[in-house]
Amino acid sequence: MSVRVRYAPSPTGSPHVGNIRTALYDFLLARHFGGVNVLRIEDTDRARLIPGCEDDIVESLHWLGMDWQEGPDRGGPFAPYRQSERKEAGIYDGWIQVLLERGDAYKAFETPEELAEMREYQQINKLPEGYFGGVWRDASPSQVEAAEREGKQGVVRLRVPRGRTIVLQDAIRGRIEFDSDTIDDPVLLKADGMPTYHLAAMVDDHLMEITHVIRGEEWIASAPKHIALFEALGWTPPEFVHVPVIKGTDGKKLSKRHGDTAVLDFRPAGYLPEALANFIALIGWSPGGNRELMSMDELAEAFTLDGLQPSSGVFDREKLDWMNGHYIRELDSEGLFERVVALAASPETSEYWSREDHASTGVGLKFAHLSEAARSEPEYAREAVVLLRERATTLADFAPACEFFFVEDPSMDPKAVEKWLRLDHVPGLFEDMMTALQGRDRVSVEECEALLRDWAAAHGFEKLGPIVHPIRVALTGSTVGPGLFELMALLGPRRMCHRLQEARKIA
């Protein structure tokens, strides 16, 4: 099957999970069939453009491992690939003229006030809302000429045929029928001469020979307008694929509180691109069986439209964290350390963790400590990161989890201090440990375990808990963390003696 798809975002905001999923499905479908993936920038809505958003779009795609064969940055047989440039090249003007000459489009000259009055009338009388012709759908040429002579600002609208059934053959939902009498006449060309999505996207899809249009199900209501336009121009529509919305685990439409944030925000938050791409691909698509953890190559090999689901996909942050944790543990030690250090050193990370909604976590400062340790004691920092690998779900977890390794005096949990450092045997335990460690350059994991077990046996402790918990709190400030004997060996005698001495003061 010959496949040409397009990801056609508007640079009005940085890509979020929903629209980046569309880009991913385009990419996977093209890869699966050995087709062509096109990046097209739909920037005709000049009032809503945000500087830098096109760069964010490209960066998001690259970060997640997606590529394209034609686009603004690399050209192609149907260039240009920005709609503003295509408009300037006059690509849309000819088709508007064809539609006007055939009577499939018409000029309309209502003022904004008249349109508002029309909508109010429809609402009050519980009529279908939209523009169904007004006085201009059937206006005579002389009426149009008179309006233009008077300098009235007009738009060009599609004349949706009346009294017939418009059929959408959707790849996910099958046949959907629309009564054309309920479909309003959309604007094709705005008063400022800019084409709307209804015109530009459909003309571009035809001229760029797009075979499949993957887009959100919110466009189903507009699909009959687009089919009517294709038919008016005598073109065969592409196959429409309307993917369902993404919801949170509470069943409500995805919002920022569910994690619907800019895709690039997942990078400083510590998510791996391969994990995020894997996760997003499975929101509304199934490869069959129980497969979940899949590389991009595996996703492309398995991806077909048959696996797309008609029901809403769910953004489950817990599943993303589980998946990301798996990918972290799949990294080799050096690869993991390189990624953590790169994240810690990135200005993007500093900016993200200094935002108002993240600053209180203190993660930014902890990343700074990690970066300094990576510069001054790279081997020590690498071993600390690797030691925490099993407990991390994001790369950002390493900053607070490793903090006690990289500061002279870790912050103490008051409850842990009260519970474990006030026990009667603790001062003697700390004194004996400092004595045993004094003058040593290093100590092995096995030696650390033997020190604690021997002290417990010598002092009549059958269980090791009353021994290991006070030591852990003294060394890390917390009751949780990686294996105690391993972290003791990594801290080394000097650091342990200093921390035991400080803890002895409050024991």
Ligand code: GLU
Given for the second form:
Amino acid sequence: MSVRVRYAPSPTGSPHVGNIRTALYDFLLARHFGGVNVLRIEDTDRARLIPGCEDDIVESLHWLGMDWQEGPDRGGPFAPYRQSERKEAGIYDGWIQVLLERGDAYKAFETPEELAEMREYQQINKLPEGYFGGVWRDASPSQVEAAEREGKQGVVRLRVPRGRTIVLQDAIRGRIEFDSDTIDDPVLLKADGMPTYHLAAMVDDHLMEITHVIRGEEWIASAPKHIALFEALGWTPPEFVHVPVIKGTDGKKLSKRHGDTAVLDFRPAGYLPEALANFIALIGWSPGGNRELMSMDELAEAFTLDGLQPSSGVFDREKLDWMNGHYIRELDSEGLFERVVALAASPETSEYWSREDHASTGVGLKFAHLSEAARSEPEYAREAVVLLRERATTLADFAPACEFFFVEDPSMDPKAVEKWLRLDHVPGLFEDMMTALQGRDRVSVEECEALLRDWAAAHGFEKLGPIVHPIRVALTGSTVGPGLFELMALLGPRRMCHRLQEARKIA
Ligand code: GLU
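Mind giving me the form predicted together with this ligand, seeing as the form predicted alone was just shown?
What follows is the whole complex; the chain from before opens it.
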């Protein structure tokens, strides 16, 4: 039997790392075994639906390099792949009828107030919470008819068998037993006629011939209901794979505080999709050994369920940054420049960097300067980006790091000015440099080095520090940055003279 998996998101929000990890495991498992990956949109909860969210899901998957063989956008033998459309097509009604006729499901007519009262009673008396039958599980057909005649709004619930053990054979955790008396009767069909997740997902998993259901471990508690439903319909359940939650490095459940935002936010933040996919795959899965840096092809090659870890995965931002930096350095110069320029030009980037929590970084404006330079002096801009490559963690780092190349007057760090421009020899140094550079078109890296070394020797400096630091501050506004001689050569005589002159006024 060939592997068929499905990623089944509810379009209730843009996917985060947790959801996308499930999608990635589906994709990798299907690729590894040459199987089929299905995208199914679970949009029956109309109240929680967020318009545009399905587009974000598709965009997130594509950006990270995933694809699927069947889905709402590409059809397939089990279309439609949106549950709302499947509901319209009447796909779930027949199964509800079968369950009702067999007595494996029943109608229940409690009002929301009655259900709230029941819950309150259970809480006060410390009883298991949930619907274990109420008055309707054992109601007679005539009671049900009477309620329907009165026009009461009923739901359909699964009649979970009592007095037995329901066994979940989980691919990661192994055998888990549930006492069926502790499992409440879930709603399958809501009063408005919409199927719930319990019904729609299981019916679809069966009809779409899904072999492995990979989902978050928060669904373990519902698994016995799903197994009972499969049994009631006489179907064999798929293999369940409940992946553990993701935590922060502090051991707490992953949240925005840990930097868990929508996956699509990682793009304007400057992460490379290949780095993010690699990183996410390893949260809770290991290929064995110490392998860490893996392309999508290598991940697919190595991915089996055996490598999934039963302990919670850790979202370690430092590791992501390290990986991202690594992937940035793997890019060739042309590829790197293209990506930085594309990022700088994207409306998504300006939107992201103008958001309240990022606006103060000024990165949006710095990206605009980078874009402008890439248009007016592409060769200069490219060399600036390449020069900063070793120091970058994200593509967004290039905007602030290259800023001094692209503005006429870089902003000066007051501390650096105080420390390095007030020294007695500095005015003379700047004057001499300006004299040496004046009127020249360009100057090489070696010449820049020789200029500074010669000046140091001629003025009795044994160390180069008192020479290079003031020059760096004058040219870049800061004490840190790429190699000084390289950046001098790239800035060129005209820019250097202008900056030395401005700095001379302060010195
Ligand atoms: N629609 C469910 C969710 O987004 C999917 C769970 C599953 O994969 O079965 O949480």
